[in-house]
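Next up: just one chain, as structure tokens, the form predicted on its own.
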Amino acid sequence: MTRRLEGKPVAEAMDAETRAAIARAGPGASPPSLVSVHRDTDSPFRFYLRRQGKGAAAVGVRFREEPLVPTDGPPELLERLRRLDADPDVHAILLEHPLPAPFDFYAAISAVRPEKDVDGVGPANLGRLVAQRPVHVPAVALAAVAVARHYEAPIEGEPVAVVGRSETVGLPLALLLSSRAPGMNASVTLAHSRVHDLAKVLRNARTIFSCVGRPNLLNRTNVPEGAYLIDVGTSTVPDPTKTSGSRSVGDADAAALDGWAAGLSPVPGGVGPVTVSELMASTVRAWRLGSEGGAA
């Protein structure tokens, strides 16, 4: 029987963990501020967006958004990131991600201090992590190795694997699983879509972190018996039994893995809402950097 490796009872444990942190402040403290910077359309970080104000009000982070308006190009983006930057009201600013051309993101986001760089996705905060000392380390590599060590997944000294090299994701949970970190040390293999033969790359895996985007791309013909999965992967497919006609689906084939995989996070269900929840308690590390006068 396949373990499910389902985010709640992680997320949980983090958000009241958050909640004491920021209550440990006292009564008049400023509680952490969190601003969310993005375009204002329909896009799926639309989605995302719900989500962290949803968690904020749940742990007493005060969040805001700042969209951008149809007629705000680059300049406008970088003077509104200095803006933010410069104001000490502000501890944690994310920026949506990936941004259309012709914004370039990372442009943009070096206009913040890697200490408000909450989501660590900006060249100060990915090469401090390639040095091992972060700052900020992307939500979604924290949460997915939050969820592989919640429910034990083998990771300390053993061979993982990262399917997905994604700046944002699979290279930052590399990274984060070769470090000395307590917990990590593992010899990871980073793979991708585009290799030849992932069943071969991925046979001595004994946890699996897939980060694609690509439907059923792990099944049975390439993930090895008794391997944990941990599917950070998000796709639509259609689905007529849906009010919406569509529905979100991992990288793994659930159901062909089921009594195959030792364990397997489901999606939607698994790492997402530990993603929200690892967000937060970047902002309160961001609040405390701000107190404390930065990082070191």
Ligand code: NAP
The other form holds:
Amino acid sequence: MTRRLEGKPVAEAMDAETRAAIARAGPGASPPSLVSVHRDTDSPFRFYLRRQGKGAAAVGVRFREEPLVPTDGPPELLERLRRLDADPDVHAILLEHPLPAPFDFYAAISAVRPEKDVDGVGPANLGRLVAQRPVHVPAVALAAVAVARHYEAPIEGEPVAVVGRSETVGLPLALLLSSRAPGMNASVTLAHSRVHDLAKVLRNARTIFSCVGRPNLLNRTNVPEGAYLIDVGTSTVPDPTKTSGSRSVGDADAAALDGWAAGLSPVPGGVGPVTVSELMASTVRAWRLGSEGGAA
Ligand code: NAP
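Here we have the form predicted on its own; I need the corresponding form predicted in complex with the named molecule.
Up next: the whole complex, starting with the chain shown before.
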């Protein structure tokens, strides 16, 4: 029997903690605020934006969008981020990524101090993760780990694999899993598109985190029997049975892995909802750091 590793109970528990943390500040306190800066275009980020708005409302975080206008280029983006970074009433800033040329995501996010770079994707935050002193860690990496830990998938001291090495998802997740933090300490193998034989690389893994965006990449040919699979990948495939004509799927061939894997997080409904809850929890951390005068 393959366990279905649903994100809902993980997200609900996390949201309850976030609400309680905000309530503890008392009725007179100004609640945490999160600002999402994005190109105003139809991109996958738009879907994430809707979830951010709903997630913020559910826990009591003040949320607003700052869309760029079509004539805004890198200088205007930089100016916008500097203004938000200097605004004491803005505690957390999220910048859409990836950003197409001529924008340079890393040049832009570097204008945001690590305490406000709430998704932990700027060079300063990634460097702090390497140095075992994280301020913010990407919400998706925290969410993948939270789902795995909730269902007691083997991590600590165990062989674990991460498939995908992007700077915003796979790589920070691999760094988090191999960090010395309690519950982490995994022995991590990092796989990517240039790996010759994925099955060979995954052979010893007890838990696999897949962060690729390729439907059916993981199946019985490369996932060891009895492994846990945390599916971070999200792709859209045509589905004429849906009103929208499409549906979301993960990297796993869920039907093939049923009865083979020990546990599998579904897409949708697995890591996705927890990512929003982690983002709100990080916003509360940014709010506290703001009132304490910054990170050590
Ligand atoms: P990305 O930048 O496109 O990176 C994809 C990674 O997968 C790359 O490292 C790539 O390797 C690797 N890869 C591609 N084909 C492969 C193959 N055949 N075998 C092994 N590795 C392969 O994507 P991303 O931004 O990291 O996002 C990854 C996935 O996570 C996407 O589906 C995205 O939608 C999803 N996501 C989900 C959430 C959530 O909350 N659930 C949040 C963010 C992202 P190379 O480095 O060699 O090119």
